[in-house]
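As a starting point, one isolated chain is supplied in structure tokens, in the form predicted on its own.
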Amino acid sequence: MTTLIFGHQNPDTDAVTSAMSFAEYQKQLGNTDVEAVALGEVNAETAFALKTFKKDTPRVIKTAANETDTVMLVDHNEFQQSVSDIKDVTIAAVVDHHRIANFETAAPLFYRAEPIGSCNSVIYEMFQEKGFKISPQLAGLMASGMISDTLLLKSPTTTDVERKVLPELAKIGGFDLQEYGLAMLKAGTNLAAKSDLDIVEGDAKSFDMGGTSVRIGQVNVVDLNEVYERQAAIEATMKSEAEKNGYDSFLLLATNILDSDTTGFFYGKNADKLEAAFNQKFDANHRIALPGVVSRKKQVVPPLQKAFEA
């Protein structure tokens, strides 16, 4: 029987190109039963990613439980932003990055999480341990999602390990750091191309804060204003998508990736908290200015999460 892996939901790049990088780790192991998955459809940077290293579109699935028995994580643990009937299947291993919440296990498993800037810097680690190949089209997809968790190592996730690690992948790839990663970065900053939902819910995870349902989306850009032009439907949908799913509160992060600034849109209880996290007010726009904010992992969750909890 087939072994899934796959990344969180709302799949962003780190997340489908470390299922793809830990897939082709498992075969060099031996187990070569094992399949690459998604849990959504990609976005226009992951697409993007996948088009210039000539690599196929994953397999979207909404459960595994009606086709295997064993599953593999990627790039998350906690159990809100698995599938949907993760608790079904037999975890048998897992590879992250990021803080470990409402994980439990029957089986004792394989687990191997570093804070470090990507879910594929880890995976690349465990392929020089192994002393396994990775070909000129696997360095492309690995870089790919470095690039796009660091923001081509703008943001305050880097590591010493990405900023060795991506000139060697390049290198490998044969490609030019700067040009692909800028011209990958803003392939997901099409904003036109996007519906409202897209830009709400394209790269939303949720949180358990203080025993309320968080909601965090994040957006990147080019032009923050072309995000203003939009607010009110932005706004709307936020304010359906609670009511709809049970989030107590609903933040989207827009992220001006040129010059790493970030303004949040709020809906629902304890914007207090908020503001508190952040040493900040909402604007008569209904907008928080978050400066030097690019990291939701690193820079947002754990001070909502410290306020939440207060």
Given for the second form:
There are 2 protein chains.
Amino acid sequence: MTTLIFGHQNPDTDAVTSAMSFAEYQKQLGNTDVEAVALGEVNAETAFALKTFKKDTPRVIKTAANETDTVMLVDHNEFQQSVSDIKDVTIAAVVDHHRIANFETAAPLFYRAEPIGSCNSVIYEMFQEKGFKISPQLAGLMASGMISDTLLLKSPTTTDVERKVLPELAKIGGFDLQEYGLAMLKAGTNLAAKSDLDIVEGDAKSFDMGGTSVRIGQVNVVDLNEVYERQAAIEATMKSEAEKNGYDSFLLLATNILDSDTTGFFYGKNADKLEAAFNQKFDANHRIALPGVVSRKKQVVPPLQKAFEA
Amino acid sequence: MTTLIFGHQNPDTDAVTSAMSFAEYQKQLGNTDVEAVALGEVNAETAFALKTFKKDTPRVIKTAANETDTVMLVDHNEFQQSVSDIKDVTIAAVVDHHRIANFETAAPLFYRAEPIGSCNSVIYEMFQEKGFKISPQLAGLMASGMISDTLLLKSPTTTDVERKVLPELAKIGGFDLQEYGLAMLKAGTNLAAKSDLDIVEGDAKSFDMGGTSVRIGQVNVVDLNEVYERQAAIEATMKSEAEKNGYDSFLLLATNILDSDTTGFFYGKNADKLEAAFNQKFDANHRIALPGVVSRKKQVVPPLQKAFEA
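Structure of the form predicted in complex with a further copy of the same chain, given the form predicted on its own:
Next comes the full complex, this chain leading.
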């Protein structure tokens, strides 16, 4: 049976391209019966990357156990971010760069995680250790994941690994890093092409905080006014999604990738925790300013978790 | 503050020497402020290895947060097998070769696990990847961990990694693999030197199975009659340990390392699950024969877990 390899739900560019690069790694290891798939449609940024480097969009799956008994996870480990029937299959391998939580296996497995800027950064190191070859096309895909997760080396999640590796990958891939990187990031910020649901849910992840369910979405923009104009519809969508799915709180981060600033929109319980976490108050328009914040993982989840546990 | 590196409670040879070899790895990485410690006194087998390779016995700690804020785990991840205050410190790294369960972190970390024969096997690969040097003394310690966990390459947990690496380490360490390996294993089987509690608890680990607490100990012998002679005292000790610590069941595996066979002793609830797991019945002496079984991890925990979940 084919081993399926996939990143998290609501896949971003690093999740999609990590699955592809880890599938290539497995093939070079000799495990040829693997397939990179995705747990959702790719977003506009990822579509731009796939088109640029001439790769087909991965097949989307909703469940895994109906077609395989073995899977490999990239760019996530928490079961609520994974395929819905993750408990019915064997997890043979995980490659990730997030915290570990709500994850367990019955048997020993391959697990590789490092606290660095993208999942593709970890996979790149694994290619280097084995002396495996990275084609120009694969270099482009891996670079796209790194660019997306580090906002072209501007996010505080960026480490020396990405600063060193990204220029190398651009060289192998034969593209200009700044020019391609900005074009790819901008391709993901076309709000006009996104429904309200895309904006709210397109990149959202669930977290357990102080026993409550907190949903945190993020949308990248080049002009925050585009989001402000749609605030009423966005808030209505957050409300209906929270009610439908039982989220206690919903936070949407609208991040200006040019200025590296974020504005938060919020629906639900515990708004005071959000204010306490960032020492900021909601303004008259029910927006909360988060200056300098661009990383959900590094700058939003930890202080919020702390505020919920206080 | 010094980062503490340690293996599981009731440390065996792989747990103790993995902490030492991973500390050496960290030092060669440039993290000089690390100390390998142990979560309990070393056993006779480990003492033999340390004496042979002229290494001091690691300091024993009961808690970590009183002296550091950062730890690294080797050869385990499950919190109930770790230091008692594991939730009060930051786990910066894990190197392991077990399943992952009852483990979580608040932040991204370094995690490296592989389904291979010993934790030292994983650490050996990491040394190779970085081109780090292994001294003759360290080679002896790492080999000792591999020999202990694989019963000198005879356990079904053995993989091609150990088959390839152990002779290499013996060469670096300048010792005869068969001769040293058997001598080390036998040093751990001197039952006359062990109290009943040492036999029952010396290597025991706790597992959650079907919502009940199952304690599984293992003792290596070269003659099962030595254990049979002490069965009454051993069973009384299992009963009192179970009552004192709230274990629902206690299974002790007495493993003949020369014949690769095991006899099980049992106290507590769900004896029928044990019989079902191995399709064996307790004999008139309340012993259960487990022919060919030598590995708790690979041959006992998985079928027992399955029987509990059936």
